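One chain is shown next in structure tokens, namely the form predicted on its own.
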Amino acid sequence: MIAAKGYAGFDAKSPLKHYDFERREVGDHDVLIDVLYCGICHSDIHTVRDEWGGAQYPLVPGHEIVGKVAKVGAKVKKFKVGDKAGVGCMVNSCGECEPCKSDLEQFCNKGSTFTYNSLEDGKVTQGGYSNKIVVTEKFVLKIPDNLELANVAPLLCAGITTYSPLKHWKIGKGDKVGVIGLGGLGHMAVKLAKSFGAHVIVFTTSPKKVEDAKRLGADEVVISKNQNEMQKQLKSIDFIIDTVSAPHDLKSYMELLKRDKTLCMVGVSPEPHEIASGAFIWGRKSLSGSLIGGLAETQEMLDYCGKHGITCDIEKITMDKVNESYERVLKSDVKYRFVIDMQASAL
């Protein structure tokens, strides 16, 4: 076994500390990736705080994964040691399967073994808030080498997460998209609608954040709790990308929508929403939702950024402030994603 070093949640209660465990020896077919960097994404958090159940402890999160190659097994053929490599929200899947044989592994009718409190081989896979991590070849991503590594760890999640439905939608030049909320996928949603020729527009509770998105590419910035600006919106937009992970007002936003358009939701909520059928009815609209997105559509992601030069918004931290940093993204106090620098930190 590989002696690994990280932070882990014990309870739901509790701060996250440090843990020493164990990863399996490298395989045949595996990889042993040095972690460089890993974001904190708001599923960490939901997860580590048992809001969704199922939480398994201890429990070390991180599905934003970037570092370097330490050693590969015999049959590997992708990778070398010293290639940069990431590794992203799953780490297998039955690969038989129709959704898996259509690269779309996030789909599993298994069940994919994601990248932290998920089983595999009757153990529990532990994630990237640690030194070291042994992921099977299929499931590790090539990094463009003109990206700034760091920056490139959340495009893992919060990249892959937006880009995947925008891609399936196959929004385009001369688009109207709308994205809700800006946070860590929200910015992100921004980046790569406008990077596809969409005009943008952000829908924001917040005033202060309207000069941010502008920034980031969008073309207008709606206030949502405005009903004026509101008004102004009704039945013009051809898809919304809606980022929040908490409960909020679906009809509002169904009404903005064109004629058999959709409204998808990528942000989890602990909580139901409540929603009337009349909002599906009147124009024949859909809400339908996004998970992350195959390995292959992935790879196909992180060659697009590196190819247009997209990459997150950071805040590099070390791993002492991950409890700190916790209660900063609950308050929306980061821009736009918190990324653990373990190069830097003493574990």
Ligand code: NAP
Given for the second form:
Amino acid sequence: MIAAKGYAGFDAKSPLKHYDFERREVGDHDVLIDVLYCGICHSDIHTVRDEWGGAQYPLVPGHEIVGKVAKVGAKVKKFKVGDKAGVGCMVNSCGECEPCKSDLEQFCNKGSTFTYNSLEDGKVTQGGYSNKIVVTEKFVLKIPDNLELANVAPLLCAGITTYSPLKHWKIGKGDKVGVIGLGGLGHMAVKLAKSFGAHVIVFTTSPKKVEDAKRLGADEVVISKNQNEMQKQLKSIDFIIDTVSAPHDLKSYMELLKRDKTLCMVGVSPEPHEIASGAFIWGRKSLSGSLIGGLAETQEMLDYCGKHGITCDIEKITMDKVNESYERVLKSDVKYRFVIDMQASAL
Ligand code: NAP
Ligand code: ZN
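Switch from the form predicted on its own to the form predicted together with the named molecule and give that structure.
All chains and molecules follow, beginning with the one already shown.
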């Protein structure tokens, strides 16, 4: 076994703290990565605080992982020691079912193995708030050389989670796209939708984010609590991506869609939303959802970001600041993703 150290949650209420644990030995198809940076996704907070249920402690969160390859198994082809490498939200899947064969491993019929709080060979997986990780080669991504590594980390979740639905709904020039919530996912939705040629409208509860939203590429910014500003957008939007992490009024956003258009949920509120059927019936509208993206699409997204020089806006922290960073994420006070610098951290 390989000794690893990081930070874990030990129950739903206490702060994360130091944890020594073990990674498996490097198998024939495995890659050992020295983790250099790991982003803090709101899903880490939902999971470690058991807001979705099913938390298994000790729980090392983190699924926006970038680092350097330290060792490869005998049959590994894509990577060699010293290469940059990335790991996102999944570390395995059955590989045989229809979704897996369609490059949609996130929808594996047998259940994907997620990077943390999932079962793999009878052991609970542990995430990227740690100094080392061992992952089967198929689930390790190549990182474009021209991008700043720390700013790439959140692409592994926030990037692909917003890229995938924008691609699926074929967003491009001439489309008016709404982005609800300007956090980690939201700020990437703005950058990506803009890069696809869309007209982007940000809906935010935070007036202090207006200037940033414009700098990130938004054509318009609506303070969602302002009814007058909301009314001006009625029946005018082609696609809405909803990144909000808590319950909110969906009906007021469905009303902003044109006929036959879609609101796609990517935010995973722990409490259910309440919405009456009229919101869909009037205008034949759809409420949909999207979960991260498959491996091939994640690689496509990374390559696209490399080609277009797109990365995340981050605040770099050391591990000892992880608990206070969680509190700031909960207050919508992060520009726009915290990224843990593993080498600068005393683990
Ligand atoms: P985040 O950085 O905290 O951003 C969420 C944003 O939502 C906040 O910045 C805030 O934006 C807005 N918001 C928060 N609470 C709100 C409330 N009560 N009412 C209205 N707006 C509110 O979180 P994130 O990391 O981007 O993740 C967002 C959600 O997506 C989380 O639930 C996460 O678990 C989920 N997620 C899903 C997937 C997937 O595959 N579907 C992948 C990753 C994450 P403003 O200040 O601009 O209003
Ligand atoms: Zn995430």
